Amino acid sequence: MVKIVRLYSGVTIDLLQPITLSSTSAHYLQNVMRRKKGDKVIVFDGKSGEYEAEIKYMSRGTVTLEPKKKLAEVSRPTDIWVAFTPIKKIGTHFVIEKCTEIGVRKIFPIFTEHSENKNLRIDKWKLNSIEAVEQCGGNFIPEIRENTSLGEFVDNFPEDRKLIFCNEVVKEPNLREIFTKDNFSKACILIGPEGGFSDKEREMLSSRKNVYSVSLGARILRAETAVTVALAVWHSHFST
């Protein structure tokens, strides 16, 4: 059985309206997956859902698809955001990939006092996210926001949303404990840098309304591990 290819369209999809793929997607379809004119693919736009499409035109570096039928509406995850301090290149790509696969709505890169990676390639992160969606079977692409400082992020944080501050120096409470005590249907998980938050930053966060300081366990986790653990606990509690 031939595996059907899933691709991001890059444009809003309308039934029977041709879609010209980007050169990257065209190369992937032609030269990696070896698809031919008349073959079926699944295409999604991250907004309206996903569709079965047929390859109508193919030449060197150019592929045109025609959406034939809608397969599913866009599947948005529960209302969770992630804010994290960018780390080394491979680690940051891992964070973006896992946030996308597990399911978040927005991703915020945050500069803190111990930030090491300030050479941000948000355009590249968006491509990483799209690739993750194509592979994992989803059809929703999280919004990746522009970088901001921790102070600015907290100052502009919505009043109707909880901020889950993953604090490496506390031993309790854990995530499951706080979920039983308050309404966390709209929340944001905050993960610090490899060197942790500074004392000043921890004091600032602890003084703010709707900020919940939590432990992720007895061990100090790498940033990319902390994101994965926190999201897994969140989805085990709130996803149906």
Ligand code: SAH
Given for the second form:
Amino acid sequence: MVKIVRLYSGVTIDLLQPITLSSTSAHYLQNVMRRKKGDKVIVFDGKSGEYEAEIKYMSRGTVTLEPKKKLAEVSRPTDIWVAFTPIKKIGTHFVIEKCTEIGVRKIFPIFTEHSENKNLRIDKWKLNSIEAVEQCGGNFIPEIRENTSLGEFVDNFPEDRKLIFCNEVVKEPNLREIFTKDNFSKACILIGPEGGFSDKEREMLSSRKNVYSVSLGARILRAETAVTVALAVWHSHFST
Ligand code: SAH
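In place of the form predicted alone, output the structure of the form predicted together with the named molecule.
First the chain shown before, then all remaining chains and molecules of the complex.
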């Protein structure tokens, strides 16, 4: 059976309203997946849901689709956010990809004492996220926020949400342990940079009311591994 292609549309989809694909998606459909006029694809916009569409027009670099049938509403993951410190390009791409695949509502890039406030290519990250969602079968794209400092992030953190501070210097409590004791269904996972958090940052975080310092086990994980592990454990407890 031919695998059905799933594509993201940057414009909101309406039934029977033609959609002109971006040149990247048009190229992918024509030259990589070798689809033809009349073939069916799945298209989603991350807002209104997911549709079956027919390829109505195809010429070099231009493809128009017609959404024929709504297949599903947008499937938002349960209410988890991730805040992390982007440092290396590959690690960052990994974080964005895994957050999208496993399921996260919002992603906050933050800068800390052991990182720089670099000019981030958030537009590129959105493309990573779109690619990940196209291939994993989801239809929700996490919101990626602008870069903020750790201090600013914590100052503006909502009171009704718990901040899970993944703290590499503590041995306990373990993440699983806190999840069996309290309800963390509305939470944000905070992961530090490669150089870890500074003592001052640890103190600041520990003095806040809705911040919970946790260990992810005896080993020091790379930031991108730590994000994946923490998210998987969170989902196994609180995903609905
Ligand atoms: N340079 C630091 C390690 C930083 S690891 C050191 O050698 O100590 C990057 C981030 O991943 C950490 O700031 C933390 O948020 C998370 N992390 C990695 N391993 C962890 C663990 N065992 N427990 C809790 N958080 C961890």
